[in-house]
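What follows is a single chain, given as structure tokens, in the form predicted alone.
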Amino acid sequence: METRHEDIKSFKDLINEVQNKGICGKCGGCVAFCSAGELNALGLDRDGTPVFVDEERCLKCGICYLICPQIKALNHELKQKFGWKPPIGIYRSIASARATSRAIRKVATDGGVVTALLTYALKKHLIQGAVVLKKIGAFSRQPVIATNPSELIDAAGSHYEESLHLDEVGRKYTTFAPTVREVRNLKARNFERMAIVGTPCQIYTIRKMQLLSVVPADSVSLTIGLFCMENFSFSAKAKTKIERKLKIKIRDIEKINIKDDVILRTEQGATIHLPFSAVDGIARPACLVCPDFANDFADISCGGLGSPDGYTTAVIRTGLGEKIYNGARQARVIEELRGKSKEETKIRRSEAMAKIVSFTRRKKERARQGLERIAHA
């Protein structure tokens, strides 16, 4: 039986069930996928949001809709790939570390292993490089292709100019980076094994285009996840009563984390902790429909929540991952952080543990009442 166009989902569908409710997450995987393949039918207008470009090039394939990290219609069969456990996935071991490099550690968020691991994976030739976030600013993100580790160490660090904050003025802020744009780039650079870095709904697109084997995911050979319960976004004219309600200057802000609550660091050296209400505002709607915290289908994930300061907690899950992460290990690129005794130190993995589990249920719930509020608008 001949199967129709109109059979199949389109972006057309995307923008009734993804836009028009106002989740569109605006990551790029539709474009990545549509532009590499040459098809050039999808484009990003000037606030980033994927719409049509050339409408008759659209060949209707239904591959938009199915990778968009805000449908589900994949979950069952990745899950199976994955072999995909309740409540976080998959995992073989979990870890508080930290890079070894001072260089690293000093301009890392947390312990620096996100870092540590791909300059690892570099000079063993594993990977050709990384597309990672570049902070240029506490709350200015960008994605970038790495392929030394002083690129690495770079993109780690915050890079404060002038002409950002002179740019930003009359557009949104925002902490989220749109790192799967940068994929569509890896073939026309002859990039066949690369690392990406990103938050859940980022490295669910990927491992969506994956199944798929839709190009260019299949030069992803590496993924590291990044904890993530919300990433924020406000426009210029928001600025204001933000700084009004926070009594502090956004130009300020030097770094934001987020473990048990929001961590904001000004350049003064005051540490300010917020809990999550204080600034539901300004969390992107998308983040307030993701399910999930502890980016389950990545190789290795990673994030501040459940370890001290200056240590990152890893949580290894693949084969893969754990081969990088044991190596870099043994070659003491990363330094674990162990208790005194292997009870201490077992406690101290199963009080991570808890708190991941805690945060993941947290933010499915969420999830679940954002869908809930859409479903009945």
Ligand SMILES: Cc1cc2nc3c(=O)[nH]c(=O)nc-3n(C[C@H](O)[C@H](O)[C@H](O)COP(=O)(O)OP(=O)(O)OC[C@H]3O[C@@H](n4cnc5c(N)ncnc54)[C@H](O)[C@@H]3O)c2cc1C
The other form holds:
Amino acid sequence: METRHEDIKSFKDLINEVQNKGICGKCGGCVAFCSAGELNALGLDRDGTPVFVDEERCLKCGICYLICPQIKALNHELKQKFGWKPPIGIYRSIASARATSRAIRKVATDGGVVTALLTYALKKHLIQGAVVLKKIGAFSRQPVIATNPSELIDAAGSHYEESLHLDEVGRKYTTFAPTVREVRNLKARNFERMAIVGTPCQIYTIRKMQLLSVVPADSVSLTIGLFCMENFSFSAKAKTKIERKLKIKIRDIEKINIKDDVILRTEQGATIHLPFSAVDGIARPACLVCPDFANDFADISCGGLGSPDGYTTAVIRTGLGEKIYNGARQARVIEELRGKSKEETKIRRSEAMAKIVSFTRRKKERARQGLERIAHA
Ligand SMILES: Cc1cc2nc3c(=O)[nH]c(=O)nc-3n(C[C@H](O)[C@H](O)[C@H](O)COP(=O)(O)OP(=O)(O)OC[C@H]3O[C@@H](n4cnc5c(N)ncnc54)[C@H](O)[C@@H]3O)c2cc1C
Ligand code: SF4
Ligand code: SF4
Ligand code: SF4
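Starting from the form predicted alone shown above, please give the structure in the form predicted together with the ligand.
The complete assembly is shown below, putting the previous chain first.
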């Protein structure tokens, strides 16, 4: 059946179905890739929420609607394209690994596999660079296009964003960074083979853009996905409350990691483990309805879950992912953690996969309940 122009959903529907339900993740994708971008149809308000600047300029093309991570209208097509299988999508292998470079491991969140794979792919000219997050101040990070190994290493680790300053009333502190917006800048620089590192919602948007041939998503040839249970967002008032409860200053947090629970490491060397229930209240509403933990559509998905400290769990999904992962391993850019026997290695890998599947189920169930609550509100 032919789609009539009046049936195409547009930004107005995003307002109804996403913003008004309180589940906009403020990724900025709808604004960055609006077909009427040059006409300034959309913009971001002071707290990062997308708004109509001039509704008359909207072309009603439906792109913003379809690429929004909260809209599942293209799920069927995407799953077909990737041969998705339950419960976590396709994959060829799983391993615990780490970078052989001490310089990378020193700054990485887990084993530095993400950064090591990117540096390997860059050196082999498999990519021209990667969209990652750059440190621009003690707590400020911004998405950037890194085109050399030192820029990639600068971007290693977990990042929090304070571009929305806490001291301004009503603004929020967030651990989410708007990586997808940076993809727009690939076009001006004529890149053809780029990588992107992102959370499942970000990779999902990139994959939908590729499905719809939205330029310049075709320049993204390698996607490295991060596992993701949730991101946090809180006000200055909540920050004070958290600091009192945890007896630490947020600015002293050097590293935040999520594995079986939330792990905070302070500059003073303390490690604090928090159960998910302790931080549920500051999880972003968008995250509470998000079903993807293992970054199902990435070429390689990486997380700390399932590996001991200092190692990254890598789920190698596609042929390209396998080529880069195996190449990096053979070139000794990464090294795998192996058991004393083949059998032990196999058991460890099965245990890691079981954890990923269990977190995936937990996250899907949380999303189901969250959506149900919204539907009955
Ligand atoms: C917000 C967030 C939530 C996570 N949740 C979980 C979880 O629940 N369970 C789990 O096992 N693992 C989770 N991870 C993944 C884990 O923290 C590590 O990033 C992963 O294991 C890779 O470690 P590494 O040492 O190999 O990466 P590194 O070599 O340190 O490289 C990390 C890369 O990720 C990029 N990056 C950092 N922060 C962000 C961000 N906010 N958005 C996009 N890109 C970013 C960096 O620029 C860098 O390129 C999460 C990561 C993030 C960023
Ligand atoms: S022009 Fe297209 S992408 Fe832009 S707001 Fe309208 S429907 Fe959305
Ligand atoms: S989640 Fe992202 S794409 Fe969807 S409405 Fe919010 S900012 Fe736009
Ligand atoms: S939980 Fe989902 S929406 Fe939230 S940052 Fe992670 S992938 Fe994105």
